[in-house]
Partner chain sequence: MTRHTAAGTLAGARPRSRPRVRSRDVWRLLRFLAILLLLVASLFPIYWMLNTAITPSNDLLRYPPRLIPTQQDWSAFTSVFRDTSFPVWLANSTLMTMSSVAVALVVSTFAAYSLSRFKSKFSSIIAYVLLATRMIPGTVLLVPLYMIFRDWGLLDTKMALIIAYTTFEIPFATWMLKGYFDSIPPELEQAAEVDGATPLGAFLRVSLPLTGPGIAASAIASAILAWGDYEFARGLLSSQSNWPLTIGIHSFIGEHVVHWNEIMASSLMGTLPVVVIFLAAERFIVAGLTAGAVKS
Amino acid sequence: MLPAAIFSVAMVAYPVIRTVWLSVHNGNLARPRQMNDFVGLQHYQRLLGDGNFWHALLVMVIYAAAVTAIAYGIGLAAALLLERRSAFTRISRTLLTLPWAVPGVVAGFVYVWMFDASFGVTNFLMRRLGLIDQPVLWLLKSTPAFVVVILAAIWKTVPFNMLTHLAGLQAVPEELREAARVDGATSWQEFRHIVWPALGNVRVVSILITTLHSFREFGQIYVLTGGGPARATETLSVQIYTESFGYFRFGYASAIGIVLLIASLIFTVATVRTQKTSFF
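In the form predicted on its own, the structure of this chain alone:
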């Protein structure tokens, strides 16, 4: 066990410790001679008064909540529809799983093309259907850009939720469901009292992983909008990149990263405890 333990500590603990160290030092490439100067909690104090940080935090929370709720609902519905094994469901499962295999950066470029104001297929179809008279500036206005970012994330995340729930549905005892049907239970009653409680563990895993992935999502958002327009789609992950490689403020970016880590840990603990109390 010792080699595995050493490897785990080296791969997980050291980067976290290094990030904490950077967050309490100057860490600014604009002042290379002061890179290692200890500044204590100055970066964290600066966060409290940084409007961009609070805005990015709010954007991240709304983005994660929307993606998790919608992707979870669609994934669960797809799993229920494709639960039965047949040639059609096998083909459908394969097709619905494909978006998960597409790299986020590639998916981002596809959505850039789809929602391009001049040449995008979305505006083309909407004009053909008579839904719009003028092209919609999807990626150049705040609200449409945020909607596109969420849609891209949902498209990428639904397959994971579908697959986890398909696996969970296979573990539900068929005898219980058959007994419920014999007793006259409707499809809704069967789902509410047998299937839904049995998916408790799957539900926790799906919600946790989807939300945590949304918290740290960077590549797809950066390719789509770069955090714009006017910071409308800038999450904490995008802000960390901007602060690090745009302004070379590694110390300040590390402080944001530690806050994001703490927020993720708090959400994880709260979700697990809530789910255990409510459903198990």
Second form
Amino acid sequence: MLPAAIFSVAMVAYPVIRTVWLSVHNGNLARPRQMNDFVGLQHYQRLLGDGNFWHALLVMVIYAAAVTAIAYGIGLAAALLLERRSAFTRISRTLLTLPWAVPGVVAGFVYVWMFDASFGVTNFLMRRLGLIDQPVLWLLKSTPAFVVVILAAIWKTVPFNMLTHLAGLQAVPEELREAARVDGATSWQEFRHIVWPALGNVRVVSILITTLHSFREFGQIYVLTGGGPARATETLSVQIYTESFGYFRFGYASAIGIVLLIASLIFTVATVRTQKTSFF
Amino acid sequence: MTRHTAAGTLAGARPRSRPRVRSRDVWRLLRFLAILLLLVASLFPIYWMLNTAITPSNDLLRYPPRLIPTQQDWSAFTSVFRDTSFPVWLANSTLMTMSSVAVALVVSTFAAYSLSRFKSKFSSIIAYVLLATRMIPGTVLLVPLYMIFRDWGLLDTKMALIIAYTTFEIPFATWMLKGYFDSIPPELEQAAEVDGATPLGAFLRVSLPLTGPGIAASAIASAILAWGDYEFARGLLSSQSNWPLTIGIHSFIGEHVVHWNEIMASSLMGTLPVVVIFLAAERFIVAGLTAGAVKS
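I've shown you the form predicted on its own. Could you give me the structure of the form predicted together with its partner chain?
Now the complete complex, all chains and molecules, led by this one.
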């Protein structure tokens, strides 16, 4: 059985090692003769000076922050609303989980259609409700496209936050909340002083997982915008794809990938450190 | 409210002439409306998928769009099956998902068991490493895999995708299953061994059946990951006959002509298996994925 465990780790380790190797070699598949030349830290130096890299990093950070924060708020609210067990809340809970089950690219297809500038239902509804006069060119302009990408991600992320916080709420000792209520605490005080701190562990895990997931996201963003318009929605993950399969610069793409991995690691360690309990 | 007077508690109390709305009921109404709002926001895109799928072709680009499908045309579902490569893509997705999950499960079960039982100072590091694999973006993993498959001549084959899927399913399933095995007390196996079973026998006959739900949850979570993959398929395949559903349906969004009813119909059909499995196994998946979040 030990070989299986080793195999399991090797499945991950080998591609990562190969990526590191690629990042210090030429790796340009369009130039096969120079492809395996050792280039040292050349790719890394290049990306530090590459405006596109920093832009993609910024896009990724804003995207991850917006999706994580908003989906967290809505997910927590949903959990609090559905806390009490009844037939209605049980059905609502199942229905609200559906966006999570929908494959990411399918969500992308629906949102492309809903946010079509001419025939999409979003512009239609917004006009009907008097919110806009002219149709918004959603996926055709930088900022609206970014908004759509974030919205689609929030839609798919809320269920996970809701589920983890429902589980977390169940773990809050009921006696503590009762005691607070008996002592005259308002709902808000009960929430702020008992429920919110007790959800600390769940909060960290939720934020960690949704942020890392945002760093990794590719398919949903790609079918929505392809990274555009004009790289407006190109996160690092998307850029890695366009560098490798668009420009065949596998070495450079690997370097970006390693940077992203290290950034994810740092973020994970920093987030886990904020909680005093360990995870294993 | 009772009025207390010097003459006694109830003396002077007036019967109420109209019922007072209690603030508790107002809160209940607001809660209900909030839940309703959430439901509408969450389900509207799915509803819109269905609405579009059954809209007649010449009504698709109509403005204003019909919010409720007064005319229903279900032919998009059959035309997708008949006139496109959808059946091929469906078969591909099914084959690649099921094969990779089957292999991944076997390896992961043994791996998770050994990590759980043979504890050393390494096992918690390894657990962290396995979890860390969830950090690796698909596009990053794609790069070395592409090179490897290129060397092995496996580009544009379904086998390449099956291997690629197991690459990320195994660490994920191992991590999930380790959690489950950790929750089974080793005393049960020790008792079986005292009765004469071999360690392997104890594993197969005692621990394995107990982790049934865990295995199911890991299998389903892994299947959902593979079924929805886009980047690996896009990077490793070129022939249309090898495409899974994700790439295939995306190809319907052409440069000039876009048949949204067919896209939505095929999307619904591609989503249905996942949703059905998900709903059937919801409890297990939720328990498995939130087990790490809540310390019991």
